[in-house]
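The chain that follows stands alone, in the form predicted alone, written as C-alpha cells.
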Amino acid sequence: MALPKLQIALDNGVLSEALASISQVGDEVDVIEAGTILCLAEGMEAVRCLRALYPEKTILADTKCADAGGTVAKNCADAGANWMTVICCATIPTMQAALKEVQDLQVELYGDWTFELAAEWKQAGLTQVVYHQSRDALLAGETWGEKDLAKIRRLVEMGFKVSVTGGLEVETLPLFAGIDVFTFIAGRGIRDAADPRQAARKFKAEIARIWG
C-alpha cells in the first residue's frame, strides 16, 4: 500500500490570499489544487502563478468540469495544470475529450452517482476519483462514517485511486487506516491553522506513521 499523498486546496475567493497561504505550505505538499472557487473568481491565472512558483509541483485545477471538457482541459494544461476535475453528471465523451489535454482527470463524486456509472469510467479510461464529503454536508452537521469508508474501499477495489476529502483533520486519518487512499485533500485545516506550516507537516506524518 503506497504512502498517500498531501493536497492542499486554496479555496481562497482572492488570489493575493492563495498565493499568501502556498507561500507557507508549498514546499510541504504534494499537490497544489485551484479550488473551484479560485478558478471561478480569478480564472486560469491562478494556475499559471502556482505553476511559476511551483514548477516541480503537481497542479490541480478544480474545475469540476460539466460540459466542454477539451476545450476546458486544454486551457487548465496551457496554464500549468497537470491535472483537471470533471464533475460526475458529466457525460463520457466530455471525460475522455478532457483527460486527452491533461496529464490525468479526476472525477467528482458529488450527489446521485451510483458504482455501475464508475464501472462506465473505469471502461472509459478513467483513474482517478474524490470521494467527498462536501462543504455543504458538514455545515448541515454530516460526518464521516462506515457508509462513507465502505463506499471508498469498493472504489478502490474497482482499480480507482481515490482522493478524500471533506473537514479533514489531522485526527479524522486514523479512521481510513488499511484503505489506499491516494490522496488527502484539506483546505481549512491547513491554511486556517494557526501554523500552516506545522499543519501541513503534522498531517504527513500522521500519514506516515499510519501508512509508513
Second form
Protein chains: 2
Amino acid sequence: MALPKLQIALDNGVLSEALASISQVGDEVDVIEAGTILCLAEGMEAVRCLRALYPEKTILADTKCADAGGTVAKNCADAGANWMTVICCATIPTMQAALKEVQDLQVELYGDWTFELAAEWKQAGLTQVVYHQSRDALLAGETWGEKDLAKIRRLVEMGFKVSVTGGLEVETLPLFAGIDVFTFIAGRGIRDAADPRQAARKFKAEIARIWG
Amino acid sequence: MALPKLQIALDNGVLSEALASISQVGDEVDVIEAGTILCLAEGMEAVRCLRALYPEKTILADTKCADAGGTVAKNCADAGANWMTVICCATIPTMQAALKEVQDLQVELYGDWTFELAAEWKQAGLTQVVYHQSRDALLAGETWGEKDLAKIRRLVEMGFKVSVTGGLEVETLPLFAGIDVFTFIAGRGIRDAADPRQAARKFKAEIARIWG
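Next up, can you give the form predicted together with another copy of the chain of this protein, since the form predicted alone came first?
Everything in the complex follows now, all chains and molecules, and the chain you saw is the first one.
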C-alpha cells in the first residue's frame, strides 16, 4: 500500500490570503489545491500565482466542472494546473472532453451518485475520485462513519485512486487505516492551525505512522 | 402566461471579450449571466464589472456551486450578483446556505436528477430550476425533444420557475410553445451572431409572438 499523499485545499476567498497560507505549508504538502471558493473568487490568476511560486508541485484546480469540460480544462491547464475536478453529475462527454486537456481528472462525489455511474466513469477512462463529507453537511452535524468507509473501500476495489476530504483532522486519519487512500485533502485543519507548518507535518507523520 | 425573459450567457474565457459581447446586447436582455467559464477564468471581478456597467439589470453568477454554498453565495452577492446557480447534486444544506445570501437561487439540472429530489428542493424553499441540454451533450449530437418538454412541463406543474438552455436558436423557440418557460438562456446563439443586437431582438420578437 503506497503512502497516501497530503493535499492542502486553499479555500480562501482572497488570493493574497491563499498565498499567505501556502507560503507556510507549500513545501510540506504533495498537492496544492486552488479550492472552488478561490477559483470562483479570483479566477485562474490564482492557479497562475500558485504555479509561479511552486513550479515543481502538483497543482489541482478544484473547479467542480459540470459542463463545457474541454474549455474549462484547457483554461486550467493553460494557467498551470496539472489536475482538475469535475462534479459527479456531469455527463460522460463533459468528463471525457476535460480529460483530454489536463494531466488527470478527479470526479467529485456529491449527492446521489451510484456505483453503476462510477463503473461508467471507469470505462470512460477516469481514474480518480474524491470522496467527500460536504462542508455544509459537516456544518449540519454529519461525521465520518462506517457507511463512508465501506463506500471508499468499494471504490478502491473498483480500481479508483480515492482521495478523501471533509473536516479531516490528524485525529481522523486512523479511521482510514487499512484502506488504500490516494490522498488526504485537508483545508482548515491545516490553514487555521496556530502553526500551519507544524500541522502539515503532523498530518504527514501520522500518515507515515499508519501507512508506512 | 407571462412573457418568458431573455438571458444572455457570457461564457467567454476573457473578461474583455465578455464586455465586448455585453456592450452590444446588454440593453436588450432581461438577465445578464456571468457564465461558469467566465467566473472560473476571471473570478468575481467579472461580476463586479457587469454590475458596474449595468446597475439596474438582474445579474446571475453561474457558479454551479456544489459545496460551501454560503461562502460562494456571499462572494457572489458582494460582487453584485442578484442570483446564482447551484448544481443539482449539491446537498440541501448547501442550497439552503446559498439561498440565505443571494436574492434567488437556480438549481442546474444535470445528470440523473429525479423528481423526488426536485420535490425536496421545493420543500427547502427553492423556486427556480434550469433545464439543460449540456454543452458537451449537444456536441455529442443530442437535441431537444419531447422527453425534454415533458420534464419541463412537469417541473412547471410542480411550481418551479423553469429556465431553459442549451444550443437555443430563434428557430428552437416554437418547440416550447404552450409551456410557461420563465427564461430562455442563449449564449453563442446571440454572442456569435453576425449582429448580436439584432439576434437578441429576434429572440425577443419571437418570444413576444409565441407567448404574447
